[in-house]
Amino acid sequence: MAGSVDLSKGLPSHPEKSTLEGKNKFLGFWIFLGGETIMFATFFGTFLGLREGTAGGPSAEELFSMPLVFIMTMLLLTSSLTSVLAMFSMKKNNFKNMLVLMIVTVLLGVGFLGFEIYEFVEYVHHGLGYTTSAFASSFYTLVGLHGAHVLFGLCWITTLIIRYSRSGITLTNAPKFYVASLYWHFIDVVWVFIFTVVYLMGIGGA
């Protein structure tokens, strides 16, 4: 048939992109993440614009706290890199391999979204209400909107695990992993660049 894989040698070597249906998924993934970025690209731009308008409350060099905010982009970044590995495994029809690595990257983005929730109650605490001033409210927005983000992408990566960890790998669902595995890393982007422009330049007064 026309456009069929042949499959009596095994799954090809990039099985998440061997079928019509893959690619589509990949192409619809990247028009997605597109308008994603231009969303972020707007709160970045608002939190840069209120971030000196603290109106009496706290300001981002009384609050931070760096080692906190280490320990949260070790767990992100590290996720990502078992995402890279998972992948790699996929490709390679290692499938038990894979689910222990996405597995392993679920537990660790559980850890950061735990230290970001606590992270939160603290500058509550010390403070810095949702609108307490401009500068909290952007900032609460724009931290707050990766952390859902988070949330749905351990939501979409457990869904997945639970509802083939039986059936191996397979054209079906190598697409769905792997753009998954993409969202994942966009959400690790996304973080090192709030890193960079709110934790960073916020406690460095710049």
Contents of the next structure:
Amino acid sequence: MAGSVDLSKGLPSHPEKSTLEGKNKFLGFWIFLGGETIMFATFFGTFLGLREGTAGGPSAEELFSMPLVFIMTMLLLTSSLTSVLAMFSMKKNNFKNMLVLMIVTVLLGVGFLGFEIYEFVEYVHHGLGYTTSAFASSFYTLVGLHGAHVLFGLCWITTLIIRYSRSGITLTNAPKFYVASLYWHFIDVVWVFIFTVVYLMGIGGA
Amino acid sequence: MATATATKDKSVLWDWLTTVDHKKLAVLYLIAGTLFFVKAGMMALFMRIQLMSAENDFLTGQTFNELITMHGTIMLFLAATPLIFAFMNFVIPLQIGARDVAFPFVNALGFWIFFFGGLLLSVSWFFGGGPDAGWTAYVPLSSGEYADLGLDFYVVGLQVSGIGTLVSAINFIVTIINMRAPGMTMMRMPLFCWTGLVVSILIVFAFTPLAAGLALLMLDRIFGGQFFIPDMGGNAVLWQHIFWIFGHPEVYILVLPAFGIISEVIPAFSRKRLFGYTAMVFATLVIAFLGFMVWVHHMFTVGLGPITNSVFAIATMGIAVPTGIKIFNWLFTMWGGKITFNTAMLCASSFVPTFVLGGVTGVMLAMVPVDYLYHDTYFVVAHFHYIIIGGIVLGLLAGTYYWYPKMFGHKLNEKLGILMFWLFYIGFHMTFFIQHILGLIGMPRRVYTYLEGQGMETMNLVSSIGSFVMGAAILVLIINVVYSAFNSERITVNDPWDARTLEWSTPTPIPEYNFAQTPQVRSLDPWFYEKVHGDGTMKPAEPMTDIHMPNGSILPFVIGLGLFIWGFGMIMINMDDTIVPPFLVIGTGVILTFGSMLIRSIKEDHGYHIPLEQVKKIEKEVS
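Given the form predicted alone, corresponding form predicted in complex with its partner chain:
Every chain and every other molecule in the complex is listed next, the one we just looked at coming first.
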């Protein structure tokens, strides 16, 4: 089962799912992402239900700044691209390339997170505390949960990079890198929805 | 690959704390689930004592509220779910011909997180009383304004135990999809595996809204969120939507595995194959789908308007169709069969009419105008106890008597079993049938007492006596377990019931690797097929070689403990005076949890191999 892959001709073209363990991780992680989707959907629903409930506090139109959100979006979308390219490198068995691209992904993610912290601090200065209104609570919870996912993803990918910096691509670590990059894509897709539902609809007043 | 074989000189306790073997985890689930079941059952008896006579003062209203909340919460989350997981854990890998589950580590993790979550919920009694807002925890009853510290334990404890359930479900899905033996196509899979798969999918899609909802309530209660506070722009009905989007599928999460058990037991003791296998599979899928479409039938009286109510009423009644298909298929399976009425079969066959009764009252409650009359009366209490006890508990009892020999190597005593069954069945109907009538004459639910002279005294007395008869039945079951452990013979045959599915082809006791060689499956009911058409043994699908097994690990236990400490620290924020600052406790928990996760991800664990000679030796011993 686990050790039955013939490695005499080099790595197989899909090192991430050529072992049963890899296949299991691959499928299990997709199902986990299904659950995450439902969880985010619940928070999106909550936000949509409560976004008018400002209780006299600051509202979306007064707060959101398009340039800032644009920069954040660009950073995150680019980081998603670099993580895809990293997976291509993995399938071509180019370990060094993969590692560099993963490091770039992490740096872009750190940039995104920095802007998000700046954004939150700014909003608090404008009078939008967590307890100000239902709008405030649901905004910080939804966007903050996404931010927490970004942070977790950064820690995860960094751990992988450090742990396997000298090992090359193996059948053991290929599924781990692959799953981490899947997670990173998921975070990116969620951000696209946040960008639309929270920021565009907030500024446009739809 | 590490080839070092695990040493055998581990202490028993350490062995159980670190085990990742699905069969041992099943036993742990069984023990934990039974303890919680007995606890919640005793709470029910206390409530029935209180309601035995009018204006009784055995309990205060506050205690009654706490009992009613904890009874419901424990029964659903900490008793029924783990008992179902016990059977799923034990049976599913065997039925699909797998050596283990897909993620043995995650399997252990699921158990320990569930267990510590349950513990967190239970320790609320030592900190000023249990949660008291009902198991549905409707806001504003459950808001910081009206509910005390107990509800923080509810919110955080359920959150933790829900995470455990969730990770176990992911593990089951992957196991069933990826780990089936050669020849075991989806449409040859036993029905218990099918329901296990569908239920696990339901858990992934239903427990996550619950987790989100509990997080919102926790943020409101502990961190000053405004989600459910109308004055601050929040919305109280939002909680009901989120709760029931989880809560309705939860019913099917519990009852579908019971359907699965019934679909294994009835064919085995009717000596016929299951009638309409394909229809049964598709009925399961349709029930699962519709389960998500009906949550508003819990909210007819909220005032969402006639259109909404009608749509959900029709969807609700629609569930009767696939359920009816199942009922008739069980009847046709028994029809013309050579039926053996032992305890397992008694429980399984009596499940059918009881469940139909619960289903019929379900259709009655689905009619919106009528629901306005029944709402919050004992009619509803009677309805869902017919589903939950007459459905789930009877299914679990059938499963217990059926799989007991495979799990523990000996049968349960039949005489005590049949005594238990009749006590339970009579006690159950005595308790709950009369509650339909109590509801119709207007006895409200969730109320700790009632007035004299309204014609409710006698019926409540009968109901209470019935509950004690049911309690006696469970006592007989526990006596039976102890008695049989000492007095019944070890079974020498591997297949004491002459059954049909793969788990009965394994030796008893089952070696840790389940199958020395993965079996080749040639038909539905593969074991029965080989007995009739083959030579009575499974054909191997692979040569006999070294067997690769996962190592045990203490990390799942530590992660569970870490989440317990973390959760407790969060609750401490709401406590008046604490000896240590809450953030220290939270920090300890976070470090334990994430530290263990870090260790797990950094330390590669390739498991170990059981060498071929040892496999041959073990096989000789057990056969």
